[in-house]
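Taking the form predicted alone, here's one chain by itself in structure tokens.
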Amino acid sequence: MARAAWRVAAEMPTLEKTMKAIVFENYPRSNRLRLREVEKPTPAEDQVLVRVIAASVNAGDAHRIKAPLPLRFLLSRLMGPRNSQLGTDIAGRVEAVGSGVTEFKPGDEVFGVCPGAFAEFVCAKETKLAHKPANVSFEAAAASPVVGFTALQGLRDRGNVRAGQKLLVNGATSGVGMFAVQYAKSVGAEVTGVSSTRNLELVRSMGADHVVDYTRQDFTREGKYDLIYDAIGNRSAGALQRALAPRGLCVVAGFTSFPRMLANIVQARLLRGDRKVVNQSIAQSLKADLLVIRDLLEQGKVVPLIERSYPLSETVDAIRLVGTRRARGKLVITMN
């Protein structure tokens, strides 16, 4: 992508009832992120106005910006206005509530999901928020929803993870991988984490029973696992099948590129035998799962790994780093 595609330009007219937000100008032939002054939202009947204290960057933010031209053109049509806001995960304090909201009141500390998270205020649906645990920071809470939904629904619902299973997590220090390692340990699985040399001790500190250095070992040729959770999507379906035990299952949650994702979907459907490779669908932001995530955070069973925090004006740098797939854990955006 051309460097200009990542440029952030400040456009700050003096207006009343406004806020700062990162706006994604989604045009078929160019993408730009701008820090702009936009109208402060007003909550609808079923919405909560949240003053955002922290938000976090997800792989989807980078994928949306780096999408190939045909897909970018399609997204620009499907997503309505060409000017739209990025970000999903939020944590902050309730400023106001709609007339139909019963669970929250002004002053409550909350976390959850809402489109346009890279902004000073957002209007989130009541069903997309939960009370933030008092013993968890805003940054840690903001780092958890999307990766938590993905890991929970991939391991629990798609993978049927259970105590005693031999489980391998590929991409153990990614945001999703970090959550997956800790969640799998909380249910009693025997967890192996795959990472680079510099991150081996970090993976052990998250509770992994075993570690694999991918720069020195090929996990697809050294071991048989009941369940593989691939948070990266950088291996072929055939190679992943090779690492499975009889009647084993591999759930692929991530992808490194759109061509790789499509190739793996096709290849997985062509595989034969009792060792299955399946692709996880896009995670759903369910209130019940948000409450599970809250409990895991509150009980210390999952401790988010945050590599770095960025101010709102440097959101573009955080998205760029996530796009390189070299970030460890999560990158968080904090509001001034």
Ligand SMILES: NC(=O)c1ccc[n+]([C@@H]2O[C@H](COP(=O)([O-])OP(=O)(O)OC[C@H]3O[C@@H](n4cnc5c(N)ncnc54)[C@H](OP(=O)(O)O)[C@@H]3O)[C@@H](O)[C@H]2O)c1
Contents of the next structure:
Amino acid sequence: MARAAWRVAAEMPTLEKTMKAIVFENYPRSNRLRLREVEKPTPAEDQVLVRVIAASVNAGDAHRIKAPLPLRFLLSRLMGPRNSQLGTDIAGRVEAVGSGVTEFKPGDEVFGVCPGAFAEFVCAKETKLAHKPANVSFEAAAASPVVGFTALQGLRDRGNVRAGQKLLVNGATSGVGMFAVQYAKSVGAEVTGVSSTRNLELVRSMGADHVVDYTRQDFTREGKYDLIYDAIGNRSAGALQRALAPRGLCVVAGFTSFPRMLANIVQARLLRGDRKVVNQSIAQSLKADLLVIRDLLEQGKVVPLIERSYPLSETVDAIRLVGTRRARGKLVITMN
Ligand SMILES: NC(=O)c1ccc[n+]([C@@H]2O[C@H](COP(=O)([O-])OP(=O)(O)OC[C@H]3O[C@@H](n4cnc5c(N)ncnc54)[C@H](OP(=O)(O)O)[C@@H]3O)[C@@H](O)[C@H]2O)c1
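Can you now output the form predicted together with the named molecule? The one shown was the form predicted alone.
Zooming out: every chain and molecule, the one shown earlier first.
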């Protein structure tokens, strides 16, 4: 350990001891986000100190802030009221590495996941990072890990998406949905994307073969799909089953409310026949999948849709917009 500390100190290019970070004060009765000056982290043996250049907001950040009172109480008890870091996706430059780190060195451009991403510096585990492709911006890299893990594990692992399949993506302009549409096209599926009128052209521009305007058409009453990937979670399991072809499968990744989710899980288990509706569990941040995401980005098979970038001080506005479920693609936080 002493050697690790010496290496870190030797490689630290600046003497800054503090940094700016968004701190989530998670008190059960009032939770708030504050931009604070906090201690700069020091990497442990298996960690990499990253100067964050871009981070991105996920639906999970909005869910945490809007969590119902009992859940907030539980989280504040488990994690401590001031120990609640928000943000997961990062892209940046390596500042220093712990003594056990072999894959990265100071100066490397990296992306991946780390709790507390809304900060100028993070200490990420080596296993949660990958090298950022040189032809991909920090913003695009930061926009990709969580939605990429979710879409890959939902479509590839749970849905077994294949060339020639008829696939419908509900919520094609959500962060998860835009990744899912482009990934499915890259494997040769015939993709239908569901969005509102204002976003139809955007869905076509991502490569979707067909579009459905949910303000005018109900996709559960038209068309039969081999696979449905639901990144919204606003339909009942029965309605989703209706839109499936024989032996079809629907994977639900979207979450609208706990009562809806629980009702859907129960209803899905009661459905009869060979058309199945299943809920996707929480996506895992796997190194192997981060490398797949890196390749998809590098080869231009997935180009993240970024609606807007915000400075760190306006993180709360970005999380609020994600919480309205109207954000297109991803919202990115960029550091100075
Ligand atoms: N299982 C997991 O591990 C995991 C991980 C990440 C996310 N998720 C879940 O995945 C879902 C998507 O999250 P996200 O952050 O990617 O996106 P999001 O911010 O929740 O999605 C916003 C987008 O959805 C569109 N939308 C809203 N209502 C719609 C509807 N009725 N039909 C079709 N599109 C609609 C909006 O476009 P319009 O304004 O045009 O309607 C907007 O572009 C969330 O429910 C989240 O909880 C699950």
